[in-house]
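Below, in structure tokens: the form predicted on its own, a single chain.
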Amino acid sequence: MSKNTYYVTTPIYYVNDKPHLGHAYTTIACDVLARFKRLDGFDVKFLTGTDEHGLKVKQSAEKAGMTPQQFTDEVSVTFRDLVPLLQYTNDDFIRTTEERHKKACQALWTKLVETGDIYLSKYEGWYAVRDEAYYDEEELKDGPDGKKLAPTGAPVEWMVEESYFFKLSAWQDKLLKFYNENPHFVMPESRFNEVKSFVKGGLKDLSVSRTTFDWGVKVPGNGKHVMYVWIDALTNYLTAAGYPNDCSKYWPADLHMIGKDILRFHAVYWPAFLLAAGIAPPKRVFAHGWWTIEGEKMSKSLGNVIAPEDLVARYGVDASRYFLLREVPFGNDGDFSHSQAINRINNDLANGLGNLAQRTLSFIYKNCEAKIPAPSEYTQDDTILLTKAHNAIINVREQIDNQAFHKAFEAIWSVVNDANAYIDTQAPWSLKKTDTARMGTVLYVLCEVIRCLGILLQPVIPTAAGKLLDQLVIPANERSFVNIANHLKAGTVIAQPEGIFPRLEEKAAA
């Protein structure tokens, strides 16, 4: 297997509240990406972590009756919790209150300050609080009350202060020439071209630091400033792998997992940021979609908002992992309600891959002694259902490595649709009462599909995956995808097998 890295980030998430659906879903899709890279080989690092500076933080911690310190060590904790609840895999976690994030942020200030391209001057224009952003005239729109909204639906008010600036103006013509040389650099590729067509249209230089409040990280060699939230979060990738001391291991990153509605952030300030400096951008920004429930935007005044423990706690937690990724085009806008959950689960992981397992390995065990049985020779129908199980990792690798998730398991169920239609074609049942040669070649065949599914969707059901490998008494070390070339050792005594998936009733989503 070969020692080639993989750096894979999700966003640092805001601590101004607890963490909901959408954000377990950009984690998730980060953790099935990790797992199936370390599976196929890979030197993985996978970070996620939580933004913790900023003026709506403070506003946040006052309202609570807490320093902006004692909120953050709440807060944080909430999302540090859903590593168990959904079984992350993540190497690291970072707190932009650390000391080594508020090291490297001040080493890339500084790197920056001596290439020119922050300057001091003063800002005034329309601030969102909410945004942690300034907004053009022409972006804004007008409330009810007639007044000023950012795009977003922040309300802004004109601010006027002392502040640093970063040169973005200076980098429109070069990073367009990054992105030409970089056609793969935003995903999918409708997001990039707004990308693409914002730099067109001009960039002005930004604002980059902040005296109206002081909870943040300090600009050096002027204490009254503090980082702007953008330049300090967006440092938390580079920190994660080392910055300001060697960081070539694992930057530049793989690939940052993002929600579109912070896509000019990291896909325009942050390459401008770190060619400035000298440093590799990263290879690729993924902005995927939202989640609307039952048609409905997630607000805490609706009463809608989906906490990730009340999904894991209804479906279980592979069932959850798999729905999500499963239900909408990765990079989409997709819609939870729960029948639309039920009958995925069911008819995926209960009816389809759940069956498959349970009346074979039942069937085995009742009536071959437990005994995986030895094939004799094959037909043309067994060798096209094994190639094609063998054979799917390639596929699978292709849509993993674009983020196409739901055509990565779309791959994946092609082989169990085959295989539960090749087990009522082939009929053992029948077969051993005229031909048990036959029976036991169709079982054999039937336990080394299994166990070529077992392997793949390790990265996204992974307790429904090891306990199938369990079943089949698949080694530990025989688990990665170097291994689906391998095969089954006829002869395997194996223990009576429990389901994987039970079915669930439509009540489930009362």
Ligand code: MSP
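Predicted model only: the values in this text are computed from it and were never measured. Residue numbers count along the first chain shown, from 1. What changes on going to the form predicted in complex with the ligand:
Figure legend: rigid-body motion between the two forms; of the candidates 334, 162, 352, 78, the hinge maps to 162.
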Contents of the next structure:
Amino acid sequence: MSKNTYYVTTPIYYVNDKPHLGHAYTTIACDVLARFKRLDGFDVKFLTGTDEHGLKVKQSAEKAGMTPQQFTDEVSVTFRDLVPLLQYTNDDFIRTTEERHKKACQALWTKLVETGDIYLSKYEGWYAVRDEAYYDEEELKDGPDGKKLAPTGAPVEWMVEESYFFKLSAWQDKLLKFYNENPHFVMPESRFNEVKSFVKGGLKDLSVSRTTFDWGVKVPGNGKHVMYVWIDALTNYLTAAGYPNDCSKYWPADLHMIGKDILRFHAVYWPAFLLAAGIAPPKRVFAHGWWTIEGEKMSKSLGNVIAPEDLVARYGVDASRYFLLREVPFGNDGDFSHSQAINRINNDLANGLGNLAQRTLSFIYKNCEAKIPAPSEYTQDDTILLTKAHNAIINVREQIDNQAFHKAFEAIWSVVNDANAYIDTQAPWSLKKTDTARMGTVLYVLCEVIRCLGILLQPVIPTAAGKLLDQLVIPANERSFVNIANHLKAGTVIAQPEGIFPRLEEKAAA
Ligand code: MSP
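Can you now output the form predicted in complex with the ligand? The one shown was the form predicted on its own.
All chains and molecules follow, beginning with the one already shown.
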């Protein structure tokens, strides 16, 4: 029997920078999945957090005149603050500086030493002290005095450093076999192909410890070394599942959601570490695309970084969440523009969904003593629309299981559009004068469709969907996906309808 649990994770975010639109994008996607699965009856664990070790963080702390711990405490909060702002429903927030995490990293490390997959050796190469980085021979250029220089212009010297290595070279065939046996391990497929060709190209052992700085998890039994930040960071997914204690309730994770920039770590190194330790790899890694801003890469120097709080201040939480996941096919890169956001929000949310609800509910409020009318006989048009609304979950579930958010919302909006066309053709305002029984049926059908839409849309626009369901007086325990099959009680007195999405003015938003 398949497990009824669902474990979804975001990358843990570096604390050397403040959160921006890109970080929000990944977490919103996971939040929609987590909420969706809960409504679909799963026991969900949704994890996010911050990645707090490593040289970059140490340097940022120094620049800010703080200790690394003070610095990470301060920046980590800015990521935690996004939880209420964007209405994330994460069940845990992990920081890699927590004791539970250090314990998990050291346990995994010890296991890998025991299996012979981690060994002590020497790392040799061209090192630029100024950059604190190694460079390949081919990357170097000749300086004026004949000395070699890094591409950054920094002088390099041949360094020999003691380092622990992970025997990645031994995992090439086993990884390829694992990929073969798990054809949806990485999505989208094109990204999986990149991963496979990288592995087919041969794997070198990986240096997994550092002795040049100490801001990291100490290597068990050799305090001179701290663990390489990626082995530390990736282990967070296990820590939160309970490792090294029994973590079988949620592990293996169902989905690691990441940006395409960190795919190799998640799809090559991570499964190799896990297979070596005798732990099952996650079921899927989804690598989404990157956002640019009005055609430009988001960067501090260009001054075009979009902070999540600015987005919310401009469009509201629901509309921001919806726009980001609807506009660009999930997996592709996308370009953010305010004019596109305004168009999408006005068309789909204000004119599409908002208008449908407002027209229907305020008509009932004014003309039917605020009571949902009882239906009489259904026509074919009624049945077609009702069936489509009741069955939409089947297609939506499939799309969500493939992380195809845009397709899931497209399917939901096909119901919204049909319902708006239905209200125009059926014209309840005319039926009011000629056939009130038929008018009642039409209004009942519309309320029933709005109920289904309200339930289906809770994961992405939680506040607005909640308002719709409140207006229809749907009790809290009848808002799950199984309840879509219920039917509204005729005669229910609805609350006074209020608009759920105001139309945005282009000039006000510009
Ligand atoms: N700390 C590592 C991840 C360790 S996971 C074990 C890291 N952190 S990060 O802060 O740089 O951010 C990672 C994620 O933020 C990316 O993988 C991606 O999900 C998201 N994004 C950052 N900038 C982005 C865009 N411009 N567009 C979309 N997402 C982007 O890497």
